[in-house]
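Only one chain is included here, represented as C-alpha cells and corresponding to the form predicted on its own.
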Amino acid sequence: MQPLIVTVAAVGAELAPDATPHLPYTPERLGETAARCREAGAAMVHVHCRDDAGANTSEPSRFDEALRAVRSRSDLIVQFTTGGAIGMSAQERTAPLRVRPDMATLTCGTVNFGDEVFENSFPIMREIAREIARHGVVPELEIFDAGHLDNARILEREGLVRFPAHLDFVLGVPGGLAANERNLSFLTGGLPAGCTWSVAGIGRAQLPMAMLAIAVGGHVRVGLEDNIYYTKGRLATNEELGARVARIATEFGRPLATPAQARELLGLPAAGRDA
C-alpha cells in the first residue's frame, strides 16, 4: 500500500474558540501546532483562518500570515479551504488563493449542513475551480454526498478539473452522507483509475473511518475541525489526533508519508513555493 498521508484540519469554520482551549485560531498558534503535528507524523495541514477575536475571515493577509507561520516551522503541505464559512460568497472564498498555497479544496456540491445549507451550485463550483486553476494551485475535491462524485465528473467534462485527482470524503456531517463502511466502499469503488483519496469522519466517526482508510489503502484527515474529543468527555489537541492515527498505522505495518513523499503521491512540486 502507499505510505499513509495524514492531513490535520486544525481550525475549521464552525467551531467556536470557547469550545476548546486547543483551537489554534491565530497564525502564530497554527504554526506551533503545525510543527507538533509534523513531529506526530502528519504530512499536510488544512487551513481555515480566524481574526483575532476568533471569527471566520477570508482576508488574504491573514492566510498569508498563516502560510508563513506554518512554513517557518515545518515542511508540511499547506492546503487552504475554499469552503470558507457558511454564507460567504464565492469571491470571498477564493480570495486567499492569491497567496498561492500548495493545495485548495473544491467542494463538489451543495449539502445540508446541520440546520444550514452549504451552497455549492454549479456556477459557484465553476468559479472556484477556475480561480484554483488561475492561481496554479492543485485542487482536492471534497465529497460530502454521493451525487458530488457525479458533479465532479461534470466539471471534468467541462475541462475545469482533471482526473486522476485527489478526493476527500467528508462523511458524517448532519445532512450529508453517513460515515460507515458501506458508503465509503461505494464512493471509492467508483473512482477513476489513478485517483488518491482520504476520509474525514465527523465527530465520533473520525477514528473508525481513519482505521478503515488505513486498512484499505486510503489516506486520513483528522483534527479539531472535525472532532474535538480524544475520548468521551476528554478534549483533544490536533497533534494527539494525528499521533494516534500515526501510531495505529505503524502498528498495522503501514508507513507514514513524509511531506516530500506526499507531494509525489499528490502530484505537487517537489518543494513548496517561497513563503
Second form
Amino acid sequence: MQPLIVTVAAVGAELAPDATPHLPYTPERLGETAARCREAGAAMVHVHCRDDAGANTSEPSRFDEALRAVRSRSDLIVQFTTGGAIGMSAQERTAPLRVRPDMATLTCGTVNFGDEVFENSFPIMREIAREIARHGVVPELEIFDAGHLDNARILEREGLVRFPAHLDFVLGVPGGLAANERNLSFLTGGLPAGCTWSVAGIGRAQLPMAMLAIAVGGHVRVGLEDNIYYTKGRLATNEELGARVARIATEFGRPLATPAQARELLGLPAAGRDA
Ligand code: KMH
Ligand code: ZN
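The structure above corresponds to the form predicted on its own; please provide the structure of the form predicted in complex with ligand KMH.
Following is the full complex, with the preceding chain placed first.
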C-alpha cells in the first residue's frame, strides 16, 4: 500500500465562525494550525479563507497571506478550495488561483447541501477546470454524489481533466451520497486506472470512513471543515483529528506520507513554488 496522505481541511466555508473556538480562520492561526498538523502527520492542508470577522472571502490577497503563513511554518502541500462558499460565482471561486497553490479542488457536479444547493453545472465546472489548468495548478476532483465520477469522465473526454487524477470522495453531506462502505467501494470500483483517492466523511462518519480508507489503501481527509467533534459532544482541534488517524494508521502498519512523498504520489513538483 502507498504511504497514507493525511489532508486536513481546517476551516471550510459553511460553519459559523463561532461554531467552535478551534476554527483557525485567520492566516496567522491557519499557519500555526498547519504546523501542528504537520507534526501530527499531515501532508496537505485544504484552505478556505475568511475575513477577520469570520465571513467567507475569495479575496486573492487573503489566500496569498494564508499560503505564506502555511509555507513559512511547514512544508505542507497547499490545496485551495474552488468550491468556495455556497452562492459564490465561478469567478469568485477561481480568483484565488492566481496565487498559485500546489493544488485546487474541482467539484464534479451539483449537489444538495443541507437546505441549499452547491451548484456545479457543466459550464461552471468547465470554467473552473480551465482556470485551474491556466494557472498550472493540479486539481483534486471532489466527488459528492454517485454521478460525479461520470461527470469527471465527461470533462476528461472534453480535455479539461486528465486521468490518472487524484479524487476526494466527500461522503455524508445531507443531500449527497451517504458515507458507508458500500458507497465507498462503488466509487473506488469505478475509478480510471492509476487514480489515487481520499475520503472525507462528514460529521461522525469522518473516523469510520478514514479507517476504511486506511485499511484498503486510500488516503484520508479529516478536519473541522467536515467534522467539529472528537467524540460526541467534545469539540476537536484540527491537529487532534490529524493525530488520531495518524496513530491508527501507524498502529495498522501503514506509514504516513511526508509532504515530499505525497508530492510524488500526486504528481506534484518536488517542492512548493516559493520553496
Ligand atoms: N463550501 C462547500 C459548499 C471545496 O472546498 O472544494 C464546498 C466545498 C468544496 O467546500
Ligand atoms: Zn472545502
